[in-house]
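Next comes just one chain, in structure tokens: the form predicted alone.
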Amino acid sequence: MDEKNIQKSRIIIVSNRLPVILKLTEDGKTEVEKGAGGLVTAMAPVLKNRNGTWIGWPGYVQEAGVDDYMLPAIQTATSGYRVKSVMLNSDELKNYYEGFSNSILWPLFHGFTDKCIFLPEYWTSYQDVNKKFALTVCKNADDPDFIWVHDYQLILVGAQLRKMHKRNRMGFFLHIPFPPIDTFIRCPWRFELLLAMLEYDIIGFHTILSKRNFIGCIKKIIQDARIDAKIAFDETVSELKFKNRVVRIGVFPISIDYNEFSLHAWDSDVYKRSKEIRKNAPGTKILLGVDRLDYTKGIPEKLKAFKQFLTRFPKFHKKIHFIQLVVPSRREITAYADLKLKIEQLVGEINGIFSTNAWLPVQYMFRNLGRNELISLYRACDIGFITPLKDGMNLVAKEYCACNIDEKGVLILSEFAGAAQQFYQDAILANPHDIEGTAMAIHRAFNMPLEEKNQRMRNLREKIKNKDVFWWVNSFLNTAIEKNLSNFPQVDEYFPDEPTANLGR
């Protein structure tokens, strides 16, 4: 397929979820709304312009057949491009989604190997559901179409499509970290997963580290891959030659719609609400954490660091107020229910020790917030406190900076968030495992001079503005369709050849 045909081709997006939100009304009916988020915002105009299709699970279980009542409403919510639903039954949801995706790949790729449950039935279901997705793609993709598959739930889709003799150009983007070899080899299906990823024409990661980890696993586990590293566009892009095919591997840090958040932060209702939030914490600086309920987010460690800060610096009592928003997630999984209990115990402990009649150190919220309320929190707070134990990127950090229109805020960011690769010069980096060090990061942020705050936040906002979510989409697609990288200089980016153990099958 030549470059002209690719440029004229349709785009087929494949993700675990369709870009819709299902809401239950008071009278028991289900309403469908257009989804929010950076990926939906960025991809919608691309799909509209390219007569594209989005394929995914609509978010509800259907034991047999297709719910004809819901599908028209789903299509209406995503006007401008087609959507095709892949239905899952309760067993598939349990074994493919809760099982292989979130009890194997999610903890494994984030380095929590002790939480992995390597059950063979999970792997069987993962294969079956990925094949189900591939069949839907096969029915809706013509030969010139570019197929872009997203995230860890659907790694096998490309390989399944190749088995169905689809020769389309295909891309894959991993939205979570890729682990190092000593972690990845614990997976019993490591060989099959890597071979499946090599069926794509382009593979994207958020960070150089994830890309290096992936190539390191390829060199150790897949013996006959030859890797050439080249520089393309403003990112490092490598070409991997494998079985007479060329696979491009690139670094494309995802971002947000900067203008949407920045402009929303100027809204009069947001301004009014942010003033109310500040009024409820008079004479204090507000420290804000926004995290999904997940063991990768480091919420207990964050609370322990705040407790250490209050213990070590009693002069700041009544001068700081910590708002921690936890967004509900996967509450049916025992580990998440246990995490929620641990967080609540720590919040109660801190407030029990330090609170007074006039001052509550920690305000804990466990719920979803609307867009206006969230942006109002971003505007009201003085310090963004984002310290995951491991994160592919972390868009909350970018949202906070985009909404910090007065440029007086400070960002405390984990070293282990993907965003640290872009923000290390201007955020205060912290190791969330180092409770004492994170407490000192809070102290540093609290006492930072205004001029330094302004300069750091201005730099952070400029980086997000220059590389927003639309830049992310364009950089991935441009790399996918670039005819060759032969004009770019070679770089010795990776490892010298060395004896490798036979870690495959």
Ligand code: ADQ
Contents of the next structure:
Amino acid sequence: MDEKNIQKSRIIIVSNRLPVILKLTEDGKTEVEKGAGGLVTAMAPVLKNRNGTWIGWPGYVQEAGVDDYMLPAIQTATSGYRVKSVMLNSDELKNYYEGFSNSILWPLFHGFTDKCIFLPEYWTSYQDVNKKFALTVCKNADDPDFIWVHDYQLILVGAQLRKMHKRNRMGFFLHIPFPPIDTFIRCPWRFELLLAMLEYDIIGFHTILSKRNFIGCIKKIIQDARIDAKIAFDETVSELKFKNRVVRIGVFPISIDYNEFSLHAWDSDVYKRSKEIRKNAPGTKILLGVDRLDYTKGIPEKLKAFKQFLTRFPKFHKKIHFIQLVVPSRREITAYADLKLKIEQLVGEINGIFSTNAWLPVQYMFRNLGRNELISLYRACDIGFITPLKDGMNLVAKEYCACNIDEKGVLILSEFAGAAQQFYQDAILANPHDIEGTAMAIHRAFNMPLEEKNQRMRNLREKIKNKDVFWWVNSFLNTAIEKNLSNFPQVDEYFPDEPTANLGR
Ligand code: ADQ
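Output the structure of the form predicted in complex with this ligand; the preceding block shows the form predicted alone.
Zooming out: every chain and molecule, the one shown earlier first.
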């Protein structure tokens, strides 16, 4: 770790959203609260120590006529570091955000090519808005500052900054998976996107698979265009030589603030609330799913697997209660509204077939929950049921384990979540497309002996504790700044090729 270098330069974080939550009060006013996610928790001390700046969209459209007090209120909510807002209008929101970001890159990178809408106007707006972000960065960055751009909405920011002659060290972290070549190649702007990524000095992914997919695309798409791209170095942090520049490509699995979650789970209020939740489901084991409303999260498939479990094993009727919490998200996009209906229909179908006067098989909640309530749920449940069809990492899986302080819970985890590459030995892995197999995973979790549950949960918690979100920030920044990569430990052993050693059957 090169602490001296890290301390020297200022840091600029660029993300689509600023780390604030806007809330509508009862009298119709908007209030600003500090964001609570892992990224904010991890970045806040780094930004404070290094006189940093966070640049992003504050979450409301320019023409909404929101009171003037909003921008100062945002700065107050994020005290300790500077924030700079990039304002978007409703056209930009439609074409850049809902369009290129969420109707092209999000489905494409998760392998849902049938959901991609490749409209040229989306691409134009994406370029314009990325340029807009870059201009704000340009105005606020001095030469030695390290610029760290986050996620798929802002891939072009680095390239735009280079066009503005910024020579700062720049990093990019992709929070979603990077797809294989046969998927990525469908994108009409594949070449431009890849070239733009190569303008960063360091690119981070959650998993080895994403990194390999990216390198595979570079080899095929960039080399075909006769640009010298060469793979050097080890598997976890590779160096790619391109136009006399070196681009570092690394694997940095994001995590959570383990201590925060695990300490919160010890809270007496959380304990009381988790007892109440258990009391509402007497004599049953609780299966818990927590997902944002998104077709990548595999919620209908999960409900079908639960239905199959109840159909196959009538002896478990009245002995299991499935709580599925869904967080509202992106409802203005048709695919999401359709998904909500599908989920509600399946919940109704399962409860219609199996419920009795005394037993409701599925409890479905569609809302945001406060931190206390979410942690109480994590603490109360016996089995964490997290089976996305594709997920960059999945932080819910990590939060569930961190809150499982009595170490009696079981984690059922999709093979297709990035987290599976870390947890394949101790979670019960499931293929969410295999409804029968996933039903058997529930059966296995339900019947797992206490000693085995203890051992597995202890191992899972240990891994999360050792590589928490602070580890993630430090390893990305250190790799970005380190001159000689041979100083770095080899971490390949944590990311084996095939996380299938322990399937759910
Ligand atoms: P997401 O797709 O949003 O993130 P995830 O990593 O699971 O997925 O994070 C969801 C967050 O929302 C968790 O922190 C969770 O606590 C919170 N949450 C869920 N349900 C909630 C509820 N009902 N009320 C309140 N909060 C709730 C993207 C990628 C992931 C990647 C992360 C971070 O898609 O793969 O892990 O970024 O890189």
